[in-house]
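The chain below stands alone and is given as structure tokens, in the form predicted alone.
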Amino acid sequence: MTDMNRRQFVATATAGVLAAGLSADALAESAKKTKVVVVTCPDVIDRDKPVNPGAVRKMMETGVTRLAGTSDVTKAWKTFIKPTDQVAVADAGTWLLNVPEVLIEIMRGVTLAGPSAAKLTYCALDEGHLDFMGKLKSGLKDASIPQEVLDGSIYTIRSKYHQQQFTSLIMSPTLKSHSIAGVSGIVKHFATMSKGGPQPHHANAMETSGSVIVPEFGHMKQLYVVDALRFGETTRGPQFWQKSLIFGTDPVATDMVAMDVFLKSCKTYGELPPDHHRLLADTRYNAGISDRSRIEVVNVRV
């Protein structure tokens, strides 16, 4: 295509735009792109390795930095958290924990960004699981992180977030073979964490779940960190170590990366599409983006 053939076909294609009633800055925004990153790194964690504190660490820093476009820590922190916010940092829930030192670095961003307040919202259940809970604490205390950060008391099934009054929310949703879902994450967390609980959603394979993302979490800004160091299958615990951190500020891009690469190594349960409930939280709910060609995927090797 010659370049007076290409202005001449985008000049007929925008002017197609705005005649079916879209403003170009409509058209602007469908055409804008999210960014996605996937950290990796192969020492940070193995099925008889214990974590590497350091890289998790490195990990953290890598992709917080990437997704913000600084390569200043503090200053990347500070992108997606103001002074004035008061933050959530929502753990994984049960079946499949969150390694203890994702949270920890979680927090330690956290408290760069120096927020008015800030609580690690970890769910109820969790306090059964005393190893995880004494290794959370113990790592917390190590990074002079107040004990009075954690709250079990927000989410539980119902949860309470809508209750507080959270201006910032970051998530870290681990993933697994879901016998609802077919493969778990972000969007269906948000179904477990919405006041009305995940029950409602079970009907048809989750594929409400994203109706609750913008009514009850829209009005807080969203950061994401999946713990993809390793991934599980149903409630039996891990069964692949992936060794990566995903970062994103959509929910259903950021869900959307996570499960593709869930897929490379592990499968859905049964037949269960588990693309139909993300699809749905764009195409139906309009809570993020879906589509592949509307993600900027950055890969990084630590």
Given for the second form:
Amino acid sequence: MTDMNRRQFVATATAGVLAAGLSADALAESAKKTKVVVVTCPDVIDRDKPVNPGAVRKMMETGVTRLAGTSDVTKAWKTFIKPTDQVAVADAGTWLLNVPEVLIEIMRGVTLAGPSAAKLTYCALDEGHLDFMGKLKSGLKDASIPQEVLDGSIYTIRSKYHQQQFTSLIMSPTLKSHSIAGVSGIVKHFATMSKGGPQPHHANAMETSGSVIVPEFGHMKQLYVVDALRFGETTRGPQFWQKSLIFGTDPVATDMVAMDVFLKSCKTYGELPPDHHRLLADTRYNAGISDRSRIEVVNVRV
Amino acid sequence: MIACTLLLPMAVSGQQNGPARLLPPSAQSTMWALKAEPRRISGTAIYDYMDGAGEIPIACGYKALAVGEYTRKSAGGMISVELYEFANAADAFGLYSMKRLAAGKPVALTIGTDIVQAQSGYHELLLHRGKYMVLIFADDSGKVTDADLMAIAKLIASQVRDASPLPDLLKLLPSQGVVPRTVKYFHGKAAMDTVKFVREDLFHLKAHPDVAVATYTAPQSRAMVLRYGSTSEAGMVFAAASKSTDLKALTFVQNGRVVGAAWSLVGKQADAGLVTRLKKSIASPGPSVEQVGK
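For comparison with the form predicted alone, please write out the form predicted in complex with the partner chain.
Every chain and every other molecule in the complex is listed next, the one we just looked at coming first.
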């Protein structure tokens, strides 16, 4: 959560709790909550139905405005991105590629905010997926966003984010059952994007993956747009069409909520505990909030 | 009937070593052709190719991997082939067992009179033949059919003359009540974590014991056997695991170099009947718990 957004949120939460006449303890507890917004649209996509770009846009606008606490879409994006920012948008990578329209709508939002620079850092391995890259390029063109924002040289294994001057990160991971993490997501994705690469974090259900978040990415403002339009099964592609986007600014809280949504309809890989690395990202590495009582989940249907 | 043309790979590949020599340069009368020289991978270089997915082949003891990509000019589409080589057929079965899905569809693939262990699903085809495990998968264009995958599978499988004996450890698991296609065989902790996650290496998997696990019904349970290098090593694991609070839901038995364990997937205690059967099968091995072709 950005400083500004955190202050805004605390002020809003405080006013609400005071109005309800709750105790000081309840007030303090409520004030610590971080917000995660789950936007679901039954008509956005399905197994045999191509993505509806208009629905993706509606979901994106709903998510950022509800997260920012404003009804104005441009103002909402400006809550998270300042004119001086250099923004990195990071895609989901190869195990379950993003629905391209999600990345295009994120880039449209970034453009509305008008940062000093922005790059859509797609995983270098995505280049082999010609259909995905083609849709991404044509979608950017249709949105009048220059192709130059695409950059496949930063999100490599090992990545080069630490060599850049980014001040803002927008990550859009997908979720899938994962043969060493249980269920992949935001925290695991940070290990993939770390300068040392993911391999040092593989052991014990990727329990150290959260260790890189603060040291390597803590200087950047962060926004998460989890692409939960569909959930994957390891490298095998989609297994369930969830039709949601999940928005948050706390990496651990957003990932906990995304995992909970995943587990309502899909299973972890084998008996791997999918919350193991997420909980440690909070309790061992202080990268965010895993305690569900301190997470305000806002569910919206559009 | 699929028309398969075998263009002898050795004639093209010359002095190629390793599993890449088994990748046919073309299939289906040259309709599908290798796009480029196969990629050759061994050891921890597998992480550069598949990142997190490399842990499981390593836990199964893979020796080398060849990756080939096939394209066709006429109708488009791409097929990728991952051909893993192991020291023996048992370990190759291990990766097959880890990669397959319980919901996968067994495939009737025979070479001569041999039934080849194979299954399909998710636009991919898995097979185990000799000391090789092969994963053949289609791109997401929708242009590749199961018959295309099968054509390449047959070409590869037909070049492997070795027998494909299953791990003898599978005879130490009880057959009664086993759920088909749930048997797994491996050596390393990354694979163990997927069937029983314990943070500490209480099973001493650093020593790479042979491990076999299967799922059972009525009640839903798991049984596992681990074979160590010596009785004393097995004894140490048995003692440590038996008193671990992390493993209190498991019931352990030991017989010589073998440690057995059973646990419930629905209750707190292992089913007494399964524990009895496990003790018996460890003491007097029966038929393999894995049924090829089923």
